[in-house]
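Just one chain is shown here, as C-alpha cells, and it is the form predicted on its own.
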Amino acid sequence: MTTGSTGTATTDSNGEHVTEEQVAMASVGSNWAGNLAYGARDVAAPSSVDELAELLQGAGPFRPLGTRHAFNEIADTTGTLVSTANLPEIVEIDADRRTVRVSAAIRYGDLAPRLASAGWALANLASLPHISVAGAVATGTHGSGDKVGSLASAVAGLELIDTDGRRHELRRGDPDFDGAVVSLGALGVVTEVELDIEPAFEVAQTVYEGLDWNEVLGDLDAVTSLGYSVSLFTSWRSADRIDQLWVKHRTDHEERDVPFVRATRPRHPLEGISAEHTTEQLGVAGAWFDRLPHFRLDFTPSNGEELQSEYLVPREHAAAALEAVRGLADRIAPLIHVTEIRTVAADELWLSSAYGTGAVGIHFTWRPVQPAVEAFLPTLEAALEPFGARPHWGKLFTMPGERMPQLYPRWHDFAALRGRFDPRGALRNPFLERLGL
C-alpha cells in the first residue's frame, strides 16, 4: 500500500483505490491466530477510568479487547476495540483476605512472578501465561485439576464500567457477582480484577507416554487424580493410544504412584517438536508460575498456525463422552495438531463451562484449515450433545443459540442482567446475537 504526503492511503499493492476507512480497519489488525481479521473502524486504548467512562457513553457499538487470544469473533465489532492496556498498572496484595487486586490487561505471565516474589500464588494456570487475567476470566479459560476451579473461579470481586460511563463495584456474595465474572464482555469494560491468593508452593513436573486407550477410560478418575495438574494429551494417530500425559505434583502433597511409562526426556506436546519452550519437566521441583503452565512466558507458542475448539462435559459423562470422540478418531486426525484432555472443579459461575458440576474438557488444536475445521465441527458437536457439552466460550464452534438455554440454567437471567447493564445494547455484536444475548 502506497500513501501520500497527508498519510492519505490512495492505493493498494494491486493499484486499488483504497478509502480511508479501509486503512483504519487494516490498521486494526487481526487476532493472535491470525484466523480473524477484525472489522472494527478502530481501536481505543483510554488511560484513565474518565476517559474510559466517556468513551463508553458514545454511539459504539464496542467490545473489550484483550490479548487477542479468542480464536472466534467474541472480540470483534463493526465500531471500537476497547483495550484497557493503557490505564494504570495495579497490583496490590491484601495479605489479611488472602487477595490480590489487579488492573485487568495484566498477564498471568507477568502478575505471578510478583506474586511469588512476595511470598503468594494463584492456585491456577492457563497453558499459556500469556493472555490477560479480564479476558481469560471473562471466556471461562482455565487450567487443569480435580480439585481446582477455572481461573474465573478464583475472582473475588471486580470493576467494570457500562455503556451509561457507570462505575460497578462486584463482590462474591452480591447478587449479580455470580453473573458477572464470566460476563462474554456484554455487561461492560472490566477495569479490576480481585483474585484470591495462597501462599506460594512448588511444583514437579512429569511427563509420560504411550497410554492405553481403554485402561485410562476404563477409570479415568484415576487417571486424572494422579497429581494436582493432570493433562492427557493425543494425535488421534492411534485411537488405541494416548501419546502423553502431563501430572504436576505439588511438592507440599503427597504424590501418587504412576503406573505408567515416564518420558526419558523433556517432551513438547506435539510429536517431533523441541521441548525447549515447554516448562520444566522430568520432576524437577520449580515455582508454581514456572511449572502450572505447558509454555514459557519468554516465548510465543505459536506462530499463529493453528485453530482451537473445547468442549467442556460434566465429569459423569466424560468417559462415554471421549468414547464418542475416539469413535471420530479417523475423521479428527488429518486436521489436528493436537488434543488435550483436562478437568475443572465446579463452580456458580452462571456461564461457565463449569457451571454446577465438575468438568472435563476435551481441546482441538486443529491445523489452520479453518473452512475444514468448521464443517467437520458440526459433526463433533452431534456426536457430544447427549452429554451436554458446553462449548469454550473464546474458540471454534458451531452450536445454535437455542441451544445454549439448555446447557446454561442461568441463561435466561444473564441475559436479563445484560439488558440491565447495557440497556441500549452498545456492546451487542454477531456473536452475542447469534447466542441470542
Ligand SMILES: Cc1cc2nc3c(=O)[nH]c(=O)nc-3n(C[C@H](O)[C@H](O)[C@H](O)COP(=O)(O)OP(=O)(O)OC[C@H]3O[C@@H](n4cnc5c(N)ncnc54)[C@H](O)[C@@H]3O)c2cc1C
Second form
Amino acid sequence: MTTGSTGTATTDSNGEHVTEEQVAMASVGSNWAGNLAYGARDVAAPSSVDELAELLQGAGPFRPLGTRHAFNEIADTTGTLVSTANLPEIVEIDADRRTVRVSAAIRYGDLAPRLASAGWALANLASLPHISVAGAVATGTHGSGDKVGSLASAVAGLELIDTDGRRHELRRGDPDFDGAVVSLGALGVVTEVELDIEPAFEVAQTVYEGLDWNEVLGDLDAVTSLGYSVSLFTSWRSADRIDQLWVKHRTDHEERDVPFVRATRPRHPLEGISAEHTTEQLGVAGAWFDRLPHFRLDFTPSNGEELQSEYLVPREHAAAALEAVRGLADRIAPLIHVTEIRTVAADELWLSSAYGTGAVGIHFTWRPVQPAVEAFLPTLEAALEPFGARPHWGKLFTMPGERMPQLYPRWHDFAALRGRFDPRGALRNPFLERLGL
Ligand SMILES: Cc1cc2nc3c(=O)[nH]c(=O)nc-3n(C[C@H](O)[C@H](O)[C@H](O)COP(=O)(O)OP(=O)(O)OC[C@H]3O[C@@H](n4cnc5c(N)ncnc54)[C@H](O)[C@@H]3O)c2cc1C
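If the structure you just shared is the form predicted on its own, then what does the corresponding form predicted together with the named molecule look like?
What follows is the entire complex, opening with the chain shown before.
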C-alpha cells in the first residue's frame, strides 16, 4: 500500500520505485482546479481488493478519490482519501453482452483508444477525457446528446466494497442498482465498473458561430437535435448572440442541414485559447473518442484557471430557464469564461440529474474568483428554482439540502441505502451532511 501526506520522494515506504504520477496521487494535495486543498490526513492506495477491504473495515473517516476533478468538497475528508489507482488495471470486453469491465480508476482517455482498437465504442464521453470512470459516474457526469444518457447511464454493473469490508456486486435490474450508480461516493469504494459498449463509429465535428438567442430559444429542440451531440457556448458578452454551436455528427447517421454560419477555422470554446487544445473540427470525420470530448487528453482541458457550476432542468422548462439566466447576463458576464448548454437523455438512476426526465444542462465555467462566484450562486439558483434545476454534484452550488427531496423523488430511498451500506457513517463528510445524508 502507498500512503503519505506530502512529499516528492521517488521511493515509497518500502523503498520501491514510484512514478511521479504515483507520488502526486499519494499526496493529499488539492483538487484539479486548485480551489480546494483537501483536509485529509493521508491518502491510501491499496494494491489489491483484499487490502482495500481490510483498510475499509477500520474506523475511518474515508472518502473515495478519483482524478480530483470535482470543484467542491464532495471527495474530501478529515481522514483518509482512498484511491483505487493502484488496483490491477482491468479492461475486459464481452462482445456477446456488449459490455466492458474496467477498473474503477481508469480514465476515459486511456480506456477509449483500447476499446476503439478492438472495434468498440462508448455511447458518449464528457467534454474532457482526463477523468476516472468511477469518479465521473459517482457524480452523474455527462456529455451532450438528445438521445444519449449520462456516462452513469452506460453502467451495466459495478462492484464496490462497503465500510464493513463487504464486497457487493450490483447489476442493472437489481433492487439497489439504480440507487448505487450515482452514489456521490457515499456507499463504498467502487473497484470495478461494467459499461455498455457498441460497435465503433466515427464522428465529424463542426462549429457554427454567432447565433441569435431569440431564434435558438424559439425552437431549442430544433437546435439540440442538429447532431448526435450538440453544445452551445456563450460568454454572455452579448445578451442577443450565442457565440458558438458545436455539432458532433455520427457519420453512420443521416446528416441534418444546419442553418447557421460555419466557422472557417478551428475554435476553442473560450476566447483567447488556442484551438490546438481541442479535438479536430471543420467536419473532418474521426474516431468517436477523438471527437466526442471537446478537449484532447494531452492538453489542459477548458481553461485550467477556473471554477465550474452546472444546473440541469427538465427539457420542457429549458427555454424558460435559459430566459431566466439571460436576465442575469449583466451579473454573469464579469464572472464567467463561458457557459455551455447541453442535453442529456432521461434515466432511472435515483440521484442522476436526468432522473425521470430528459434534461438540459446550463453550465458555467467561472473565472477563479470563488468568493464572488459563491456570492452570486444563490441569485442564479433562485432564478432557476421554479424550473426544478438540479445541481451537478461535482461542481459548485449553494442549494440547501432541504431542497433535495423535492428535486429527487428517490432521495429518501438513497438516504436509506447509504445507511445500509455505511452504517458507521465512515464515508460521511461535510458535503454529504450539508445535503442531509
Ligand atoms: C475541466 C473539467 C471539465 C469537466 N467537464 C465535465 C463535463 O463535460 N461533464 C460533466 O458532467 N462534468 C464535467 N466535469 C466535472 C467532472 O466530470 C466531475 O467532477 C467528476 O466527478 C470528476 O471525476 P474524478 O475522477 O476527478 O472524481 P473526483 O473529483 O476525484 O471525485 C468525485 C466523486 O467521485 C467519488 N469517487 C471517485 N472514485 C470513486 C470510487 N472508486 N468509488 C466510489 N466513489 C468514487 C468521490 O468520492 C467523489 O464523491 C469537468 C471537470 C473539469 C475539471
